[in-house]
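Coming up is one lone chain in structure tokens, specifically the form predicted alone.
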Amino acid sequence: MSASLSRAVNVLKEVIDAPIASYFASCVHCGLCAEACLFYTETGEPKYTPIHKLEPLRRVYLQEYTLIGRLLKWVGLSKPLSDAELAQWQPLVYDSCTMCGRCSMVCPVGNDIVYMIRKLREGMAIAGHAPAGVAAATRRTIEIGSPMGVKLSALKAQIGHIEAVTGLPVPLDQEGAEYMVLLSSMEIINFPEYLSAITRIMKQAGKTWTLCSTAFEATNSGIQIGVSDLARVIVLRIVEAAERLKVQTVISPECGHAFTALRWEGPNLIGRPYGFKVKHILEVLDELRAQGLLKTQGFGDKRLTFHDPCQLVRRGGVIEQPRNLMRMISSNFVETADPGKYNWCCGGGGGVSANDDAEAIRLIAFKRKKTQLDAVKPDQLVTACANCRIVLEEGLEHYQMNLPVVGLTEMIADHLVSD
């Protein structure tokens, strides 16, 4: 076997585990993922069905740990795979994959694509076959601390701004507050708006926060490109500035992949559990108003829709708590077809929007979206993932729908009761 030929099958011998074995000996071959899945659903190629993805993983699991897969590869009808191929899949899995879970959830068998994905992923990462911006955003995040290359300088900035317009201070590394509230890149540039309505709502609820200035990034790019190691290095240091802080609770913000690789997946990363909680913004701002803590007033009159972030509501359980604090500002929320966990991804997720490469099929692939909208008519999108937000902007553009889209929780800090 040459070097290329063992390179390819050696990485991916390596990611194959008891769970992967499982899920590809017992995949019935029923097609239903296909269905499920935005990439095929708008293309209608064959070639985007979800666990055709996996064809590489697949190979290697056949012809390295089952007795048929050896035999075929031994008299020359299975041919192993090589480095070349392997590259060649690089925009199936990371161009035309936002890890939704969407196919997962339909799977007749329950197996879960998405955990797969991101074992042939970390395989192709290894193996040098990860895109080049997904890689880079990476490589930002673990040196810099931000995938967008954001620096403590430009939050202390943004900080500055939302203090003089507000008037209230934005604490910073404060020990023993309550909460510690992340960010995205994208909140502290993009939607500064954010954070001064964290500021807004922890003032109006009488609550201690404080963000950190060694750990304000919550995105986690080592989720993105599928490598545990980084991913791991990235909790870590959120987990450590927690406890230094010593906070009862991390607010993770509106950032899908952020929740997910914190929340659910942050523990077994570092492999223990946390001596704090974890919550999504709109998980506390829901405790808030069963608390009476949140009050808001008057109720906006436009058509609203939310749109379900994949990792926060598919993935992350959060379903009900978005739609409590819509019914809190508006008399005129209306569901798309297929809500909640059923909702169709954005198609940016997973860090398809930080690969250049994967604009154009992303594009096509919003036109799954684009159909949900026009069924509703909304004259506003709201939606609580800043990733979704920037993604949801630039789909709307392309397709010349005048539709703005809006945070959720900037919507309710814009309906809070004055002092």
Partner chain sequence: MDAAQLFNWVRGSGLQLAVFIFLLGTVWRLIEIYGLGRKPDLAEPRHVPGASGWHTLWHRSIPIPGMMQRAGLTYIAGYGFHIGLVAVVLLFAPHIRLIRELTGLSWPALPSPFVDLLAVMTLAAMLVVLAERLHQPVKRFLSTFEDWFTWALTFLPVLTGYLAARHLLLPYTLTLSLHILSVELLLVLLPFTKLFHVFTIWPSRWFNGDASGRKGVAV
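The term rigid core refers to the most C-alpha atoms you can superpose between the two forms while keeping them within 1.5 Å. Numbering follows the first chain given and starts at 1. These numbers were taken from a predicted model, which means no experiment stands behind them. First, how it differs from the form predicted in complex with its partner chain.
With the core held fixed between the two forms, residue 13 has its Cα displaced by at least 2 Å. Core-superposed comparison between the two forms: the CA of residue 353 stays below a 2 Å shift. The Cα shift for residue 63 between the two forms, taken after rigid core superposition, is 2 angstroms or larger.
After the form predicted alone, can we look at the form predicted in complex with its partner chain?
FYI, this one's just the chain on its own, none of its partners or other molecules.
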């Protein structure tokens, strides 16, 4: 057994817990999870069945933690895991899984399949079987502070620009502010509208807020690739900054995985609860709306629909908020089929959008979204995740659908009542 393989097996042994054992013991091979997964529904290929993606983990479970499995291994009836198999599974575990969690909603015996995918990735990554694109992004986050290599100077340039255009200050490193705002690199590079929107919204709401020069980037590709050590470093950077600046709430940006990483995985990664709250920007906006601090005007009669980012909605519990906010900017808001927690992924979550090997399959999987959109024919598609947004734009372009995609926060800012 090679050193990297034995490291992988050790990691997998370590991540296997009672839920995982229970899930593997429960699976009846009914195949229903396939019908929930966009990579199967859009290709019809059985190898994309969610539970099949977990075969390496199941083997380790069987051989290490069950009497029968140990016996079979001992008499040579059950082959030990090989490096070649891990390599063979890479396209299944990374390229064709966005960690959308839809399979976990469907399995009749209750298996939380995406929970296991996340754990399997830990072993795959340590054995060097993670996609190069995501691995590089993670390394950049550790070394530079951002997966796309965004430096503080780039952020400062953007701050200067926004201050000039809006005439409002963009606070940096302000101790004692109520909110600390985080960004995703996509937002710094591709969607500067987001920070501008925050600046205007906070002004109207009369809230104090700040950016932090040592932690402005929330994207956590450590989670996507499955390297908890790196994910922990990224989370810790934010936690230390927030506690140093004594903010009450850290606002996770319009990025689904950043929210999952910080809100749900973070405390477990660093081994303690936080001294502050973490909220997604849509949660904050909805609170401001409920308090009457957010007022909008100028509804068009454009037909708008909302794409639910998986990590925000099904995996994050922010379900009603985007709906409340959509109604603040549109009198013609329509839902696609399977809205809210039942949504279908854009096809680019879980590191898939940063993974070049996955491009072809991602565009095929996008047909699911296309079908949903064709059925409601919106004039504009609103979402709340910069990654979804890029993936949607690329998919729409690929299928020559002329549909603008916008971020919800930015839409709210553009409809603020001006005083």
